[in-house]
Each structure stands twice: as structure tokens, then as C-alpha cells.
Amino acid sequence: MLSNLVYRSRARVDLTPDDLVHIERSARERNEDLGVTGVLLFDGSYFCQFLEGPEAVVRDVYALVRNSRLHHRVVTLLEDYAPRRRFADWGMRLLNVRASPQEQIVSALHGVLTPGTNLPRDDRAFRLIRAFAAGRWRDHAMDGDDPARWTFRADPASAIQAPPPLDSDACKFALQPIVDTAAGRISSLEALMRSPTGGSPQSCFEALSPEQYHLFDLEAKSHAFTLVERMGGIGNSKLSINLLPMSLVRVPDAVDYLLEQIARHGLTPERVILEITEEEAISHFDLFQTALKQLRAHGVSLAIDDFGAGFAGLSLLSRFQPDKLKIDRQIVQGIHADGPRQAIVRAIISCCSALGITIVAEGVETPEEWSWLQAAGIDLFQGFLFARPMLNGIPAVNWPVPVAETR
């Protein structure tokens, strides 16, 4: 299959005109040998390249390109397939966007197209290349902070373990911090359900009938509140608990039960965040909304969990606006190098800032992901980079420390 790919990257500051000549020449030679064609645009600081050829070969060439020391911050913008080549005659053609007016670049691009090619106006690859030539891409793009400036350190003594739980517990909880890295504080602790042996909570649910399912989901929260009580509280942090939306609809007096349990274990509603995951479609939305209103009226904060995965998307957000929105790990993974994910997260940030909603990025695992997300304007993070969930306790947090301060 004929595949094509567009990426953007940032040239190293010390890139010389000779380097540009070298890149074009060596790229053209290798590409011609391998059957890859394309164009490379350079605007004085950034590259934008279009590569096309057999899928496996394009993948190999792209891997090689990414490793070049002449550029960095490589972000994939498009991966697609096409019936024919767009630049069939060019192993690689370098166009210096900075040196020429935009119309000249566009006509130069048309000039290197495969003869007879009539690209439709809505051709995505061509639109991306043209936007780069016109400098318009800068409105949609952003480089993260340099992750090499940071190292991550934890103080093991800051972990807190609760006394062992009672054997009769039907389930256990692990706590995972959600951190504000700029302020250096734990914003909240998410209580994650575990089986009585500390494993996946799936086994707790498997044996249940559909009628018992939501009751168990609701009543399990009392064990999370008990854990917090046994630890003697959680300082100034809030406690996040997960609830299936239909547990609020199907279980009679679910809100009263939650409020009563919160009070019984020495917490206040203002200290609790209810994370709603729309794993299942919400029927009786009016009942669901009534329950949310009651919770809000008592001071419980609401969050949409796993935003962008499954049903938890724009439709839910259009019907109910939470205090917090947690961007799903699938969107966060590899975001520093992924153009579509960056565009989606920037749109979510813009939407949430218009609505006053605080964003949490879930599943942050690498310094590169964190530094891109915080440069984009996100303050709250959750993920293995900072801390794994800890059974019956609060783990120590790996806080980012500027490398300069550690010397």
C-alpha cells in the first residue's frame, strides 16, 4: 500500500546552510534507492516534510529521520494512504519557505507535483503543507518546555501507610495523588478500588447480578472513606471517588447514602470529588441530573473521568459541565510527538477555559508528556511519572526539580 506521512520538527539552533544541503542530498539519495518521494519545507526554524512510499519503507525512513541530530521536537501530523504519488519525480525536494513569498512557494509546490496531478482543495496533506508555507500552523502548534531541564525526585519518608484493613472488607482501595506540579502540592487523592487481595477490582464485580452491580459500586465507596479515616485524614487534599452514573439512577437514595457516609467518616462534602465515568450509556438522564444537583448543592465537586474515551465525550460535556475534566490517558500518551492529540488537547483546553473547568491530565508517564502538557496550560497531573497508586496508603510523589538546582 502507498502510504504518506507529514511531520513537523524544530531545527537545531546551530544548523548551517551546509547542513541543509547535506540533508537534501543524503535524503534524496537514500529515498531514491528505497522508493520514497516527497518534499521538505524549511522556514528558518522549523521543518515540515511530506514522505510517501511503501508503508514499511516510509516507516523505516521516518525512524531514521527522527533520529537525526540536526532537528528535534518531531511531531507527526498526518499518516495516510493514497492511490498514487503526489511528488513521484522527487526523491526529496527542499523548499526554503523563508526565502520566497508565499505565492512562489505554492506555485513551486504545484511545480513539483506529479505531472497531471490535480489535487482537490480539501486534500489534507496538501492543506498541511500549504499552512506551513503560509506560517498559519503556528496558531495551532506549540513546543513543550525542554524536558531535559527537569529531574524527578521523591522523598520516600513522605509516604503514609494506613493500619491493615479489617479482613471482612469486601474490597480495598489504593490512593493515587493528582498533583499540581507548579505549586508542588497534592491537589487530590483518587481512591481506586482493588479486590480483597489487592488485585484488579474486576473480580469483585464479576460475581454480581445486574441488580447488585450498582449497589455494590455505591456501597464500596464507604471503604474508601474508611481508609481515609484510618489514616487520620488526608491533610488539605481532596478525595476523588469514582461512581458509575447509573449507580446514582438505579440505587434509591444513592445521594443520601453518599452524604451520610462522608459525614460518618469525618469528611465534609467540600472535600470530596465525584468522578463520573460514562462507561455505560446513561438512561433517565433527568434522574442522573437531579442526583448531580443534590450533590452540588451539598458541596461535592464533580469531574468527568476518562474524557475522550468511550462515551465520556462531547455529548456528556454538552449536557453537564463538571468542576473538573480528566483527559483520558489514551489522548495523553505520546502527546509531545503527536499532532492530532496536541490539536485535540488544545481544543479541550480552550473549551474548558471558556467554561471555567479545571483540567487534569491522566496517565502521564514521561517527562516529555508532562512538559508539553504544562506548557499548553494544564496544571494538574496524575500518572506513574509522579506516583503509582498505593494500596491502603498515600505514596511518595516524584516532584519535578530543575536540573540546575540539583548541581
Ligand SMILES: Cc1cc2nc3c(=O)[nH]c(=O)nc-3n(C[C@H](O)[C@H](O)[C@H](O)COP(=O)(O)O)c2cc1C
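Residue numbers count along the first chain shown, from 1. Just so we're on the same page, rigid core means the largest C-alpha set that superposes within 1.5 Å between forms. Treat the numbers as computed from the prediction; the structure is a model and nothing was measured. What changes on going to the form predicted on its own:
Positional change of Leu385 between these two forms stays under 2 Å at the C-alpha, relative to the superposed core. Relative to the superposed core, Val397 undergoes a Cα shift smaller than 2 Å between these two forms. Here Leu15 counts as shifted, since its C-alpha moves by at least 2 Å between these two forms after the core is aligned.
Same protein, different state: after the form predicted together with the ligand, show the form predicted on its own.
Just the single chain follows, nothing else.
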């Protein structure tokens, strides 16, 4: 199977024309031995390379690039398949974009195509290469801060452990901070359901009948409010609770129940964020929307959880604009090196900015992910990089600290 791969990277050092000649020759000799063909463009700072060949071999060559001393900030732009090679006669051809007008580069690209190859205008790989040659890629691409400039230091003062819960509790809750790293504060705490033994929440639902499912989901939130009360409050942070959207529709007086429980445990609606999950489809949207209006009228903030991984996505966002939108970890994972994910998140940021919606990046696990997301304009983060969920309490937060300040 013929595999195609396009990536962009930044040169670690300034390169002379002689350096480029050496790079082209070395790459061509290696690739010809491996059965890989393609082109490499260079604009003075960045490379854009197209590789084609057997899938396993292309991946091996790409791994060499990622581990090379020459390249850093390597971002995958495209991985695809094709029926035939575009550059069959070239193990590697380097085109120096900075030394030639755009028209010459485009002409040169067509000149090195496999004889008889006619690329359609919507050929993705060739459009990416042409955009690089024209410099248009800079309009929608960015580099994050160097993650090596940062270390993460735990703050034990942020940890709080509640008294042990009652053994009769139908479920327990773990709290995970959502942090504003620029301001150095905990914005909110998400209450994540756990089984009575501290395990997955799925075990809480497995024994339930369909008729009990949404009632249990709603009533379980009282245990989250109880946890906060037993801890003596959560300072200036807000409490985020998850709710299946149909729990607001199928359970009679669901809104009244939530408001009653909030008040009973010493909270105010303004201190609560209701996260609507995308784990199930929403029917009777008019009833769902009425419930949301009632919650908002009492001061409860609303969020869409796991955006991008559930049933509704953009359809839900078009009909219901929340205060916060949480980008799912499947989109965040590895974003610093993934062009498609970067494009999607930048589009989400632009959309939410236009609508006045605050974004939270979920599932952030590495300094590289955090660095790119922060540079892209996101302020709130949640994930193991900062703190793992803590059962019956608030964990210590790992805050980013410039390496220079730790010496």
C-alpha cells in the first residue's frame, strides 16, 4: 500500500546553500535505498516535506526526521494513501523557496512530477505544498513556547482531604482542578463520579435499569455537594458537576432538585457549573432547553463537556451556547505535533471567541501540549500534568515555573 506523509518542521540552526545541498544528497541516497520518493521545501527557517512509499518505511523515515538534530517543532500535516506515486523519479528533490519566486517554485513542482501525472485542484498533499511555497501556511500555523523553559512544581497548600464518607454512599466523588496557569489560580473543581470502592463510575450504572439510569445520575450529584460541605467549602473556586442531558428531560422537576441540593449544602447557584456531557443523544430538545434556561435564570453556569467526541458537537453548539466549552482530550492529545488537531482547535478558539465562550483544554498531560495550547490562546487547563483527580479531596496542583527561577 502506497503511503503519503506531509510534515512541517523548523531548522534548529541557520543553513547555508552548501548545507542544503548536503541535506538533499543525503536524503536522496537514503530514500532511494528504501524505496521512498518525494520533495523537500525550505523557506529559510522551516521545512515542508512530502514523502511517499511503503507505509512502514515512510513511518521509519519520519521517525528519523523527528529524532534528527536538524529538525524540531515537527508537525504532521497529512497521512494518506494514493494509487500511484507523484514524484516517482526523485528519492528527494529540495526546492529553496526563499531563493526563487513563487511561480518558479510551483513550476518546478510540476516539473518533478511523475511523467503523465495530472493532479486535480483538490489534491490535498499538493495543496499543502503549494500553500507552503506561497507562505500562506503562516496564517494558520504557530509554534508554542519552548517547553524546556518550564518545570512543574507541586503546591502542597492547595491539597485538602475531606473526612471519610459514609460506607452507605451509593457513589463517591474525586475532585480535579481546572487551572488558570497564567494567573496561578484554581478556576473550578470538577467532581468526577467514582464507585463506592473508588473505581470506575460505570460500575455504578451497570446494575441499573433504563428507568433508573437518569434518576441515579441526577441524585448522585447530592454526594458531590456533600463532599464540598464536608471539606468546609472550596474557597473562591467553582464546582463543576457532570450531568447527562436527558437527566434534565426524563426526571420530573430535575432543575428544582438540583437547586434544592445546592442550597441544602451551603452553596449558591453562582458557584456551580453544570457540565452537559455529549455521551448521549438529546431528544425533546425544547424540554432540554427549557431546563437550561431555568438553571441560567438562577445563576448556574453551563458548559459543554468532551466537545468533539460525543453525539452533538457543532449541532449542539449552534442551538445552545454555554459559558464554557471543554475540548475533549482526544483532540488535545499530541496537539503540539499534529497539524489536523491544531487546525481544529484554532477553529474552535476562533468560534468561541466570536461567541464569548471560555475554553477549557481537557486531558493535558505533557508540557508540550500545554505550551502549544497556551500560545494558541487557551487560558484554562485540566489534566494529569497539573493534578490527577483525588478521591474525597482536592489534590496538590503542579504549577508551571520558569526553569530560571528554580536554579
